[in-house]
Structure formats: structure tokens, C-alpha cells
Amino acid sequence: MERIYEILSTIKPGVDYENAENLVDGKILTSLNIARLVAMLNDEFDIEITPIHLIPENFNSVKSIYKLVTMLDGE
């Protein structure tokens, strides 16, 4: 999971993602930020995150980045 803390640090510095639980609802992160978070996490963790899992709830908080992480990781 730090990893995850990592490179949302690098593509939005500044917010407390360990507390955030609105990522996207909130619009802390942009569409933008997503397409970037979505291509440096195919990219470490070696996944394949396409079109069927952007939705908010995989992206409102790093527990939830991380469960989706970890099932595609699994896949």
C-alpha cells in the first residue's frame, strides 16, 4: 500500500490520502489524475486496469486502489 501512497504523492502532492475517503467524489482527484494513477498502476503492478473498473468506488481511497490492485494482481 505504500507504493500506492507514493505515486499519488507524485501525481497530486499534498492531500492525506491515509484519511482521504473521497478521492474522486470529493474531486480532489480529476479525470486526468485518474488516467495517470491508472497507467503508473498497470505499469508497477504489472495489471491490466481497463475501462470496466473506472468507476468511483475503485478510486475514493487508497483502500480502495489497493483492493482493486490486489484482485487484478491476483487475476
Contents of the next structure:
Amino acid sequence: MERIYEILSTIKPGVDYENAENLVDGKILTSLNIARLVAMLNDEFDIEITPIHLIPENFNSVKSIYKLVTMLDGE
Amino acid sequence: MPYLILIFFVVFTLVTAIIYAVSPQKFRYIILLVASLISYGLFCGFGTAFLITTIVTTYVAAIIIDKISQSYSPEGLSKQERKKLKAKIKTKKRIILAIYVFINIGILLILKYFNFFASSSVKFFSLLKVNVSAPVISIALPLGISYYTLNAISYVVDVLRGKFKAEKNILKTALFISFFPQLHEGPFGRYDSLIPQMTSGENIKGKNLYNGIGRMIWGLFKIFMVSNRAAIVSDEIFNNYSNYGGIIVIMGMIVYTIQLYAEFSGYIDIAGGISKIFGIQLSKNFDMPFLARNVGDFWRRWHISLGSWFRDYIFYPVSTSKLLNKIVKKINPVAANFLIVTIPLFIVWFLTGLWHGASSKYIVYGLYYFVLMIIFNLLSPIADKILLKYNISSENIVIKTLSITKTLLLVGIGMLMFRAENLSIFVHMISSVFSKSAEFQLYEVIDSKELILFIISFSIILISAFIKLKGYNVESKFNTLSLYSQYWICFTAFCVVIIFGAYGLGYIPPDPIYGGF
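Based on the form predicted alone presented above, generate the structure block for the form predicted in complex with the partner chain.
Next comes the full complex, and the chain you just saw is listed first.
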């Protein structure tokens, strides 16, 4: 989880990621941010995030991102 | 033609709604399909064959892909074997998708882009002093081909991604692709959200009926009260561009932006209104675009359904592709971060430009936004850090106003390029802003009565946007009124459009701008 906070802060600093629950729906993260985030997550955790996973529910909060990473890591 | 389409849609919707209402619930979606195919056939004649081809290939491709997916049975296999089998199935599905896309994009390319590419090639070879000739295809572009082709592709790709199962009933697939309100100017829709609504056979309820009629009249208001009048001024400036310069060109740019917004969002309101009568909610296509803080934000508010189509079916697949990720892994992290966004963005904006029309102007139009987004992407983290350092909120009123003004200016330049006949005229107009001014007698172009009606009507649109911004939902309020009140509001608004609308003798109806795509 800590690593996800770090990655997000590199991509878009100044956001209260601990409490944010609408990163995509609230237009805090754009598709360009998501593209960078996916590349960094794939690299960092050796997972394969594909377009089917790229839905707002999976990226609205750090918790949901962590859940996605954990799920893909177990596959 | 534009009036004919609108009158046709109003009458056609009325007849369809009556037949729909008296039909048994389970057959109602067939009524919608028949109505869609009849309306398409009436407008396109032979062009219907292309629509039918897309329907049949879409249906077959989705069924085959689904069958391939079902053939995956991992029981008793080791992890390695499972991985191998998965990869094999994935390849098979992709081959079917590739054949399907080849057929449908092939039709689109030949009908819409062949002449452009052929004439560009001839020009290119003539530069090399090689004389070649190219055939010219003179088949009329089938109505809405760019819309229904992309809609159909989204359905097949979603089946491939496992988002839902392939539809076994070809009539339902056909309805999704050919639904008549959407075919003219969109918006793009997604199968999983639209088909349950389209096939539910919902009764025509008074609430939906008046809500739908209200939306249609609001759309007609935007087109006949605002857009058609704005067209009088913008046509004068753009058709006689060499006579004008300075502030007049800027005025032309602003008026054309108003014209395009009122017309396009008007047609979308009409499509949404017709669909609402049958209990179908189309996807949102506009969200106060002129309050956007940057050009990326603008495209998330303008023609939203097109932007989300390109995001989901081009941008994300390219940015997450193994090939691109393999390439960027080999370079330094800063360049990798840049390329992982830049390459897919370039493809998206090149295609977005091309989608708007078969000419180099539209390609440059798309790439203009690509360049702006890359610049924004590079500068925004720096701006974020500066704001953070000085503890300035991005919601600060000064920052917000500056961001919106800057975006309006950049979008305005894009609109100028979009409207100018070609790139050299665009360059001429841009340079004339600084190099010359010209006399412009507004009242010689548009008489005072028309101008006043335009200002009042446009003010109503602005007020409605302001009310929405303040959190007051006019549509919800309208829905809570009695059917009697709703009837009188619709009737009065319709009379206003009929009496004061800009149509008929003395007006040259402009062609629907987005209808040409």
C-alpha cells in the first residue's frame, strides 16, 4: 500500500490519497495519469493490468488499487 | 435536408410511439428495430446494405469469440498448461476480432477516406515528378457510418474482453447498432447499458413522454433560435474571410463556437428526447464544456461519448500493450513515463482528427490537441508543485478564471481551424487577427430583430447553464410538475420555437455539422 501512495504522489502530487474515494469519478486522476500509473504498477508488482481492469471502481481509491494489485498478483 | 431530417424524426417518432404503445411488450423492441431500419432505408437506400453488413458481421464475430472463450476448460491442467491454453485462446479471439475490424473499418475507409488518400497519394507522387492517376469512388457516404461502426466495434471488443456474453438474438444486436435516434449525430452508446433498456418494452409513461418532448423542444430551441442565427454571422465572416481581420475574426470564432455547440448539443437533446419517450436513457455527451480548466478537461466535457470511446478502445489498449511496455522498459524512466502516454495519445488524436473528416485539415486539428495535451502533461506537475509550495489552492478563483480563459482561447483557435475551409485559410485568418482590421456592419449581415432574438435565446442557454452550475436541476423540477403543467410548458416552448425560430423563407439552413461524420 505504501508503494502505491508513493507512485501516486509521483504522478500527481498534492492529493490527499489517504482519504480520497473518487480519484477517477472526481476527475482527480485523468486517463493520462492512469496510463502512467498502470505502467508503474505493472513494473513494480510484476502484474499485467489490461484494459478490462481499467474501470473507475478499480482506481477510485488507494484501497481499490491495492485490491486490484493483490488480485492480479495472485493470478 | 436538415429540416427534412428534423420534421421526419418528429413525425416518425410519433408514428413509432403509437405502434410501440399498442404492441405486446415482448415485441416492442422489434418495433424499434423495424422503425430504425425503415428510417435508415428511407434516407440511405442502397447504403442500408452497408449497415446490414455491419450488423451481420458483428453478430457472427461476437458469437464466434464467445464460443472460443467457452472452450477454455482448465480442469486438470498445470499452471503452465493453463497459461499456454489461455494464450492460445486469446490469439484465436484476436484473429476473429482482426478479421471483423478489417471488414468494418475497411468499409469505412473505402467509403469515407479512399478519395482523400488516393488524391493525397497522387499529389505526393506528382511532387516526385511521377505521374499517377487514382480512381474516384462516388458512392454517397451512408448516414451515421462513423457512429454505428464504432458502436458495433465496442460491442465485439467488450465480448472479447469478457465484459458480457455475446447476444444470441440477432434482432437485439441489430437494434443496438441501428437505433434511429442515435444514428444521425450520436451519442455513442455501450451495449450493456443500452440493450436492457431497448429491449425491456417499457410502457410509454406520461412522465417519460413529456420529459422526452421537453428535451426535443429544448434541442429545437438551440438549433432554430441560436445555431441557425449564429450561422448567418459566422458564414458571412468565414465565407468572405479575406475581407475581414482583427476583432472581426475573433468574433467569427466565438459565434461559430456558439453555433457548433448549440447545433450539436441540440441534435443530441433531440436524440435523447426521442429515446426518453421509449424509456431509454442515452449516454451524456456534454457537461458544460466552456468551463473546462484545460483542453483535456474540455474533451471530457465535449462529445464525451466519442472521447470515452477512444479512451477505452484505443488509448488504454495501446498504453497497456505488451509491445509498448516492452519498448519503454528498455529506456530511462523519465523518457519511459513520457512515451507511455505520448505514443497512445498521438494515435488517439490522429484518429480523432481523421474521424472528423477526410482531409489534412482535420488531421492537423487532431494533432493540434495532441500537442496541447503533451505540453499540459509536461507542465502540469510543475504547476501543481508550485501551487503546493505557495499553498495556493487550484480552486482559487483567480487560478480558476485564468485556466478557463486560457482553455477558451485554445479551444477557440481549434474551432477556427475546424470551420476554416482549409489550412491555408486558417493560417490567413489567424494572421489577419494581428495584421489588419476591417469594417463590419453587423446590421447588414443580420437584422436587428434577428440579433435581439439571438441574444435573448443565447442568454437563456447561459442562464440554464448557470442554474445547473448552482446545483439546481431544471429537469428534475420539470419531472415533479403535474402532467397538465408539463403539457402547457412543452406547448408554449414549441410555439416559441415555431413563431420565433430561424427557418423557412429568407434563411439558408446550414447542414448539421456533426451529421457529416
